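The chain below stands alone and is given as structure tokens, in the form predicted on its own.
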Amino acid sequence: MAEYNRVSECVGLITLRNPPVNALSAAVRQGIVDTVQRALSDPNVKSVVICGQNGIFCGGADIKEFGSNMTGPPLIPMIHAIESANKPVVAAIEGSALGGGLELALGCHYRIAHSKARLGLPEVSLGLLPAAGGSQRLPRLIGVPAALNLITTGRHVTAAEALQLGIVDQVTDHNTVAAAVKFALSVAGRSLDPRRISTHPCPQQPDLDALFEEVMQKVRQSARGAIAPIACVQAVRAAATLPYAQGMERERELMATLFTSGQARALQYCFFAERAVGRWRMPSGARWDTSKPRPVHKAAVIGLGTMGRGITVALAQTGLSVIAVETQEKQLMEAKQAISGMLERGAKRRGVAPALDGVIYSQNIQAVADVDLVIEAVFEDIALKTKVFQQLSAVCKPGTLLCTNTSALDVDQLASETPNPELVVGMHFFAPAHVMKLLEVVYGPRSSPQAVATAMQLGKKMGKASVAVGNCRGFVGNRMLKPYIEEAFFLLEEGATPELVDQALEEFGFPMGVFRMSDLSGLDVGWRVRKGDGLVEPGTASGRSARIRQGRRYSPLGDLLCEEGHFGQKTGRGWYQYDKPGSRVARFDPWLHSFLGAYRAQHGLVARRIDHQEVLERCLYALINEGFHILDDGIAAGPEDIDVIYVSGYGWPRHRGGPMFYANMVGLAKVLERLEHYQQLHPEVPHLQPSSLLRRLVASGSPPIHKWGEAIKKLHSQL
């Protein structure tokens, strides 16, 4: 899998074959290793050139290796080989150099790459880090801070920006392997000691253990629990204290502890839950891979608040022509002003010109007839989005996809509205929604293939990682969200403080435990769906009978608060106490802790000792029996496709894998023990009652989650 030429009479020119991204397999590391020494061995060959086919270098080791006992050529000795050779080799650098593909880079004695190409050491974002001498050369060749923020975050740097850093040599507008050629015809036969990177001494820095010191204190707090960017910082320590030799070895046994850890499995199954998600399938069977997108030139937003205003900017982003929509005149000036500056920040991030006139605003929605996808964005009430697609019907084009971004009401009831159902569909954004990855796309049960195709490739122009989802209350992220938030509630009557439940969920990995979310969101927001649904009284009825609702345990306390005012960060007060309206910094709140006092004393509770281990069991387990249900209901296709909803949109921590993931980490057994524990102390809750396929699947064995869909078929089948 790497082909061996000899170009310009004495340049032996190796390409990597195995396409889509030339990975590192076994057999491409043989077809190196073979290569290097048919070029070392032929006394024609003056020089070397390393290339991968079809404009890509390389985008490292293959995953798919992971789980199996590795074969073929071990990567550090042919490394090794690469850079001790008495003949200059020089890599040629075109679409991806990443991970091990920049390994094998740097063990070359020269790199030249494409303006275009885009360099990195991912390895953390899987759980592990540089094991192929990443971590020892790297710091070697740009110093000690440049290779900890390049490593301890995985992130990719554009060709310009590794010449700046010194990791290439020489970058290129033209062909990259020409260029590369010449180059090595042009160093032939000079010294290449000092070439060979692992020879070099870590560049000095002034007070090495302070930053040491300093970057592990940021790691391990933007890290919320994850050990490998931890094991990157102590790899790199290695390589600036340490010999070259001992610094590999440092940097085998961090990999060895890594590689088997748990924390690797989630991340890595998370990277391929990932793509996945892509090959969605329907009930009907209507697969992705035979359903053909319609394509999209012209798209709309109906409405613009703080939604709509993110979907313009994320579609206009991709090039697409927009038509914004808002029929009231100041908020129609607010948004195009707050549009434009998001189009000329995000313009500025990336390097290119901001899309302004991408973008053409109106009042009138006659402005979306010859659009081809329009997505409604306005106030979340069923009555007012009904209105906009009985419009819409009357105004767009035939065949125009009508797609609405409700995040919880019933997009069948839409579609009936029109006289094209099957051309409905939900495109749910998080907000802000040109920044957050995720993107439901919703179907209803007359949606057609191919509108959920063409949203699902909208979703996927835009960056997002797109999920199609079945049609209910909440869909798949918002329905599992409620039992969480509803737990975290009822632990606060029992004698939890918001303190304890945020500190347990935030040392597990939230980025936000579930009250200071609460505030950041608005607290009126929940009232609000609390409210349509009935569910808020009014008076101070004290005692059991004041906390059920409908039949099942409910805790007022939310709506105790918003009548006080208290809706969080927007007015300074909430869940927690801010120094004025807007700030963001949650403080102890003496108020909230007396009134809960006063709360549990009304209604003759007795608070109690709670530890974060209950507080973790209650909130997670009860999302992750949602999510069981969820399955069984057949709204979400497979544990894939929750868990990349929760990894991608609600802070679920990557290096747990999400809440099924992790659910099949902990052990079905275990949860289903826990959750009849719980539902004996609760019986008035419903949701602790656990799914009759978590029942199921512990019942047949407990099979891993790869095995869940085929133990879902069967199982269903026996019904």
Ligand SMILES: C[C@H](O)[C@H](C)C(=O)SCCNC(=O)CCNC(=O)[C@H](O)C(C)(C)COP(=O)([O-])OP(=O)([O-])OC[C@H]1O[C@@H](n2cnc3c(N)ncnc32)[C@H](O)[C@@H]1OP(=O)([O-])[O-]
Given for the second form:
Amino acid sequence: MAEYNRVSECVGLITLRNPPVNALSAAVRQGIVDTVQRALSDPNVKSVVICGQNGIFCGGADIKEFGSNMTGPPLIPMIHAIESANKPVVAAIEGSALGGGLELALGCHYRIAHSKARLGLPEVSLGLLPAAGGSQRLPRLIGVPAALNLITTGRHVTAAEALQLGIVDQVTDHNTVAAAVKFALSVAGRSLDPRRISTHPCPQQPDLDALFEEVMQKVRQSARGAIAPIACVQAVRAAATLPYAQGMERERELMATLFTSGQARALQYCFFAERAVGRWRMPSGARWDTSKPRPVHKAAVIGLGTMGRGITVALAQTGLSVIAVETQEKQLMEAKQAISGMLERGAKRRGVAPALDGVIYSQNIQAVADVDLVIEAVFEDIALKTKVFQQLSAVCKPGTLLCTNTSALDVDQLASETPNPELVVGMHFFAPAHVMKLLEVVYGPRSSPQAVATAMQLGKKMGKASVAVGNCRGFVGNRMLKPYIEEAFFLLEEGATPELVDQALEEFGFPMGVFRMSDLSGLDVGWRVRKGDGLVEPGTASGRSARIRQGRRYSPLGDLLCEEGHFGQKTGRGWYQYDKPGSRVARFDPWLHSFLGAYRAQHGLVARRIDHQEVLERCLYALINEGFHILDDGIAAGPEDIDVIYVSGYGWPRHRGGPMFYANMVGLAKVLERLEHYQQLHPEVPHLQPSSLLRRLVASGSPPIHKWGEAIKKLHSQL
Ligand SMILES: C[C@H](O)[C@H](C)C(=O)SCCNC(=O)CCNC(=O)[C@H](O)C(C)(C)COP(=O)([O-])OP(=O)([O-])OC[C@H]1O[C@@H](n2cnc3c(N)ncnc32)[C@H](O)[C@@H]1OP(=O)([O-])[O-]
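Since the one above is the form predicted on its own, can you give the form predicted in complex with this ligand too?
Time for the whole complex; same chain goes first.
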């Protein structure tokens, strides 16, 4: 819907009305066509202003319409009608002008933006490209290099940067619509030809071929198999080399290849999934819209190791005052320096003042007596964490939320160490905590909905993708990672190499394969956990029995490397070798390969040829299968929760939607059939045993992923 008013006697004011972001739905497009026509044919109107209601210009095309037959007037002629108008049209940009919203503004003759506005063409993040003339008009307006950067990254720019780039003509701190109306009055009657961007030639660029070659190479590397960024480069190239009409034809062709692609569906699924996880619900029935969060004005972090420092920075960057506690004086001083440095660098990147005064450092846990929420981040040891929780229960004011950053310990066991277990939740950050987007908010059976609501709200305030999950070993992310890693170890036993496994996973789109990731995080981390689970046995026993522990197949390969002191990058040797401890470039390690050969011989294993297909099926389907167990256990409320966790915290390629979305794309029946195939070959591997939920979903006709929630409820009610 678009509303029309005449203001200041001779300015036609068109207001887009489609809450919450004035997306260009069919009705809005029709409204724009009608109101523009009205303004242009009204003799009293000398110029036109287009704005959006509720302080937001336009969030672009209506993504919700992409899955259905598009109706209503198309965008391109609608924008062309504005550009070719004989009266000046001014866009008054508040909030956001993104995608089709910015393309609409680029069709206008002038653009006035509020200083807090954000502008961009983020279509690439939805697996698309700017297909309403944006890929042809923006390069003509701001030049090829700047346009290439905005369109291939999809990044949003501030109004200040948009002015500097030449996207907008004026920036105001005051009422944008009023400023635009005043501006529109001032340009009435002026010649508009110089303002019709599509008629401009693209600014000449020396050595165009070299520029596009270089950008295409960079884009291919960072895309890791995503197709939209490449199409974006090709579309801008058309703008730089073809007349506008031909360029628009090229834009249309390229968009046609993307619009129905699996990758576009995956990326749009991620867009909505990231918004859906904010609408959390617990098995108890408690939900996001019925649970009121407690206000958090002051927070505290206990333990300033690597995680504690990152968490302190993430909290301080929200403007909260933070008490940072570390009992060891030397550790406290080092932490203070590190945290200040991170805050200064972060502030510089964001162009704001560093919140150094917002953090108070103390060696004394008494200092947290009046905070609203505490995050404990001490060493991953249950006895130490229990002691801290007992101290906090004694020190903190009534009602203070006690959160633990544990990545594997039992949140409910810690809760039972306090007089108010309802105030205890897990807040599982990922290293580096001030950078990684993901936050698992872990509720135990006694955690109150208010505690969950408060942690989720604080997560959103820190800019995290916060996902509420139930308490269980490894929560969601690490629980699914276990079978994924174990399968990779088994593949090595059977003849694969770290290089082969990693290559298959990196070609799939992961930034790092499982073995390069293991070298980065340190082999000793997993070794410590396996020791804690009583799985590690000393000595070099051989034969099948040495590879069966706690009644299931077990590969001691990682343990044996650790016994050699090969912890990965930190020791200069792990699954790969490195020039020196701490260096990051993984190189082929002949020692490791002969060690694998000797290991197989010792255990009577005969290496066989393993291809990428098998690597992907065994590693990814084992992980996905655990995802179905998690859904069946109610630990995750829906597939979106699992997919957001993996995309924002475990490097699952976004253009593949997430593990559960991927399973849906591959076909649940196929995943089931392959799991059954491998389970028959490896009966001693329980995690290959297909989840009963997967079986039941297949038996009920493999409903589409957006129907899984309902299907799971129905299937549970039949149990
Ligand atoms: C031809 C053309 O070339 C092409 C092809 C295109 O134009 S493709 C489209 C390109 N446009 C984009 O990529 C911009 C996408 N949107 C955003 O980046 C953000 O939304 C925002 C604008 C910066 C606001 O952030 P927010 O934090 O204030 O609110 P929110 O929670 O994100 O969003 C609030 C609610 O609005 C919904 N929503 C947001 N943008 C939408 C859109 N473009 N279409 C449909 N729904 C949208 C969203 O799902 C949520 O719904 P619900 O969860 O409440 O039910």
